[in-house]
Amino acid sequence: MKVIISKLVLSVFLVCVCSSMVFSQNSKDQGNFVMVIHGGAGTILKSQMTPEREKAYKETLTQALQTGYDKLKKGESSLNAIEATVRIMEDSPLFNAGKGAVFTNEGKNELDAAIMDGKTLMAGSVAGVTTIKNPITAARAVMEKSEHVMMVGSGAEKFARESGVEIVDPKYFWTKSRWDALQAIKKEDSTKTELDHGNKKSMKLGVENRDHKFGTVGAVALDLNGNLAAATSTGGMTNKKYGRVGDAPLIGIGTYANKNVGISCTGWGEFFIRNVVAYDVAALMEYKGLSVNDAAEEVVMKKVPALGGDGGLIALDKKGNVSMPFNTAGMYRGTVTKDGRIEVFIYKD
């Protein structure tokens, strides 16, 4: 009789253990994870794109999304996923970040990047760096290995070096297409005039030419634990003045994440700064109860253009809802969902 009872108890125990394991596995399987990326907004027209170049963009965007997806699927953090994803785009000469960074008026490549953890509100950024191969990794080092949020110039480079971040010769960032773009701008009439209350006012080319400002890359991810993170990296604007910093490395402006939403922006930085774009999206969601899409549309399609700026952003909320509004002709962008489905887009339609 004792043997029968023991066997019965053992059987019940095994059933409970197995059921617990199945429930645990199913709970993890039911967790949602999503990633959205961008590679810059601007006058991106199909009529001006060769089939070969379009293919190259789509392949690199797909590779970036696959890289992030692989990490999220394994249960890694959203921070790990977005850093790895942005590094893919930084290493490509196609985008205005890392290897493909544009040139300043002085003929330099000055890079900015930022990263933010929505769970903790920890953030890190670097600006005006010239020797860091992957600025997004340096931004994460600032977040995790220093007491600061933002570091710039030679100080950021020194810290990155001490933190084990890869340093390269500035020549690494030189690409013929970006160099030619700078020369073309300089060969154009360097001044334009406008009527300002009856007086002529000089305007430097590159300040008002919108197409010299785009190409920033970014990523936002939601991991299996429900945590959001956002990252942005850029080479700034072609022919920019010495010391200019745009919106990308500024927390709450070009990059932001909290427990509800993650945002990464691309566009005319000066106008995104004035509108505090990334945080404004988050605030509209929190204080007015807007959906991620309604909030993003309100800022990108109304507030930024009202001041004369343009660009776009990617946003992802805690439920996995994605928004990718832009008010330019095109924006390199894409998504990947839990089922591994990757979609990439370039043009408006």
Ligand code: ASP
Contents of the next structure:
Amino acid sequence: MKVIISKLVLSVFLVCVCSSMVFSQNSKDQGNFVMVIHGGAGTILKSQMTPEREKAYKETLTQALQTGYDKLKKGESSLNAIEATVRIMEDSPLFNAGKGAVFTNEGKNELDAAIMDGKTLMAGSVAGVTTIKNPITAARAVMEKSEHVMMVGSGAEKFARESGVEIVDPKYFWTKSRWDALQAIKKEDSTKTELDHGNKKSMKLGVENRDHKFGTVGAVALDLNGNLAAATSTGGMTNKKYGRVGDAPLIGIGTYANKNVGISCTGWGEFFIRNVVAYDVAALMEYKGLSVNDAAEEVVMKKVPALGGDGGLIALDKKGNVSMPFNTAGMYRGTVTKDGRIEVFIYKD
Ligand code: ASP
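Same protein, different condition: the form predicted on its own was shown, now please give the form predicted in complex with the named molecule.
First the chain shown before, then all remaining chains and molecules of the complex.
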């Protein structure tokens, strides 16, 4: 009898632990989150990850969340929190943003970033910049110090410099792993082209990128005044063509915030642009009354794959509910609650 009872107690305990794990893993509709971040979605497989690398990712995600949380706790704005959080990830070579940006086909690093204030609907973004150490700070400068929303290339760089944003030599963005990734893709391309009897046109732009990890970064926060803000920063996609701009710096596509919800996306940008992803999530909530999770899943799990795209997003609503859907193998991501409890995840689990 004793054995049966203790077995019963043990199973009840296990069920409770497991269901709470599933619940916190999905982190949905609990209403007590103040920040959510991502470090990119893609083919992130446990089988290809070393324990050291996994630890490094988790540590940086945790540090990024802690940095934003400390600001929110002090009563600073959600804008301050997400900018500081994104800067941590931009400064890390692990993510495809800032220091760890991927290479274009020409062997350059062309960076995109955007930030949006949900309270005022003010927004700023930069695209195709090659010398700005922290593009998210330049995006914020465009929002706050210019009468524009989006600035690109050398003009954006000139404006950033004049606004006191740190400028670096383009060599700063060179990392061996990203360089090797570009060489590998190019090699793959030439093999494919040979197999294709030289008919290059039949290779769809970007198809070869599907299997390569993304690594864009993003953050959404809710401050003590109930204001939401969202930010995204990226190097784009490895092997992208000169001048290609993805979804990340496009307001309403890769980045969006209003009074109800903040959203930051990651994935195959062309498909996110064609699906107007971030605004679609906000619109489904506003016009159809969907919950943040239903809206996010509708777009990421149905609309984006229906066109052939992949990726994920993070969303946080004004009540502190979080959604982090992705249709890839993994997505670096994490959350922090009102009371400072940080959780980070990589795989589907
Ligand atoms: N969405 C980004 C782009 O297409 C890439 C990514 O999320 O990793 O530029």
